[in-house]
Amino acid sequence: MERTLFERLGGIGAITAVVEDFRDRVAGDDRINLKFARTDLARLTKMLIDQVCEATGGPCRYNGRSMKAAHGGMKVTKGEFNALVDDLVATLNQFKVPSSEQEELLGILGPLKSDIVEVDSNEVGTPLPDAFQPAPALMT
């Protein structure tokens, strides 16, 4: 039986390392980091790990909001979404994830674009609208 993408990526440890690197890369990326100005990074990290783990066939369950609900009102541009994908690919390359696994992962995440992008523009670095309400911080 073929191994799941989760297993081929290296399991939860590898996914956690990739998500943490990706989060830090995004935080340092002026093309998109304004969109995360009011995001609870601990919550974002956990949600991303759960989402990638579940989407790749792992044992996790993503219990966060839908992508449309989570990003509604953020006014994410097409350019900013593409910058985020660039950052993810850079992280995957840094961890030497093979291109076949990268393509499979991006194929899973790509369809989310229509739920995230609200502005058909190649502009990047746009501010988070004042009215946007981020998800509450995780209760620890």
Given for the second form:
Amino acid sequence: MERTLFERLGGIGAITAVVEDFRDRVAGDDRINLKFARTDLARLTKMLIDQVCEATGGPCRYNGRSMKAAHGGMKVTKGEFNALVDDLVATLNQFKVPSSEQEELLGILGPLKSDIVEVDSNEVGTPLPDAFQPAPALMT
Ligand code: HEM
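Next block, the form predicted in complex with protoporphyrin IX containing FE (HEM), ref. the form predicted alone:
Okay, now the whole complex, with that chain kicking things off.
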């Protein structure tokens, strides 16, 4: 039987390393980092690991907000969404993830675009609206 994408990506250790690199890339990317000004990064990191792990067939369960709820009111533009995908591809290339697995992962995440993008514009670096309510910090 075909191995799951989770297994082919290298399991939880590799996915954790990919998410951490991606998070740091996003944090350094002026095209999108204003949106994360009030975000609890520990929560975001855990949620991204769980989401990718579950969506690729791994043993995790994502218990965060829906993509619509998480990003609603953030005024993410199409250009900002594309910038985030750029950063993800740069991370996947750095980790030498083969293009077939990259395509599979982007094929899973790409369709979430319509739940995330609120502004049909190529503009990047737009601010986080004051009214946006961040998710509560992770309880540890
Ligand atoms: C396919 C693309 C994307 C995926 C899979 C994704 C996934 C997620 C997940 C799982 C969370 C955590 C939700 C929670 O804490 O309950 C989250 C939060 C967040 N996302 Fe995304 N996201 C995507 C695109 C974007 C884009 C394009 C931006 C902005 C440029 C963005 C900005 C944020 C921010 C700022 C938060 C934290 C919100 C808060 O503090 O409550 N995301 N995202």
